[in-house]
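One chain is shown next in structure tokens, namely the form predicted on its own.
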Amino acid sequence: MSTTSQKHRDFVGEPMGDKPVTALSGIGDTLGRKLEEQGFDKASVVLGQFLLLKKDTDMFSDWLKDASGANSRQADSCAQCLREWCDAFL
């Protein structure tokens, strides 16, 4: 069994809405002013990418880190995060 932060709950148990980029799992401060800087300033812009990766946990993974600089454990915990949203809302 996987633990989530509280963070991860927030964010997959209610709608996309306009939230910051920030509130995605895995994605603080740091990582968001690099994402913001590439125009990935909204969560939902993320979104998109994940799913112009056809919801490919691992390929989004491989783009964040190499967009962000994001660690293997930011990159999953934003993936997961994602693939649990489009699991709960599309």
The other form holds:
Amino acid sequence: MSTTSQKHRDFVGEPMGDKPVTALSGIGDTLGRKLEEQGFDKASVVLGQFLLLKKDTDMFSDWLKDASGANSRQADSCAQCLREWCDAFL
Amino acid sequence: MSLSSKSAQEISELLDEYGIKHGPVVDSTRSLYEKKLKEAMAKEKRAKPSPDKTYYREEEEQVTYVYKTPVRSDSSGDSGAYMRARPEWAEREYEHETSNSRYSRSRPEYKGRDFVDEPYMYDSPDTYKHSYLKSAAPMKSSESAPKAAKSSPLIPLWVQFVFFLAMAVFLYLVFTNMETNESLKGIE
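Moving on from the form predicted on its own, kindly provide the form predicted in complex with its partner chain as a structure.
Complete assembly follows, chain above in first position.
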């Protein structure tokens, strides 16, 4: 989607390093906590899941909705943010 | 038979079978792939009746052709194929009559003829129709096209439905875009 948030631009602008999962666009405190409970404590672990799904943003969105209870907008935002990060740094 | 009892290898093969792009089936991706497979399986079940529907519709069209046959037979008597078909039909009837007359003479002979004759009897109306359809097809195609447009609102409805869906998707995209900025500000 054409509009991106500041959070999105911050995440895509640099290597993710050991950023927490909440640094991902679309992942707030609530979703971040749910993901951490399942072991996805770092943004890079979520990236790992994204890569396991072969960078398929639709698949990843569906997974995120199932795993964290994110809505479509949050899931799409997170998927897009990871995809652009991959385009820039992989 | 449940998906959860299958091995990762089997899940992977099933995904290939249903044309779902997938990566490795591991613990973290398995539930997602199982869900996708269930959706694909349900879709396939629902998709099955639709080809039948189109088949029935085709059949209906054929029926209308057949119904028209007697009406048209008077006006389009000059069509070549029709003319050819008719004498054939008459000939067969004649043959049947001769076999009947033979029956009066000798019974066994009639029995022998009867086997030959019976297919003719059933065959003749069919060939009559088919040859008529062939000869009338070029004329009919122009006639039936406007008729289909008038009598069946199926095509316009379908277009309307697609248009409505497209509008709904567009509005939904607009809606999601609007919300993205609002709530992300809240998160930050």
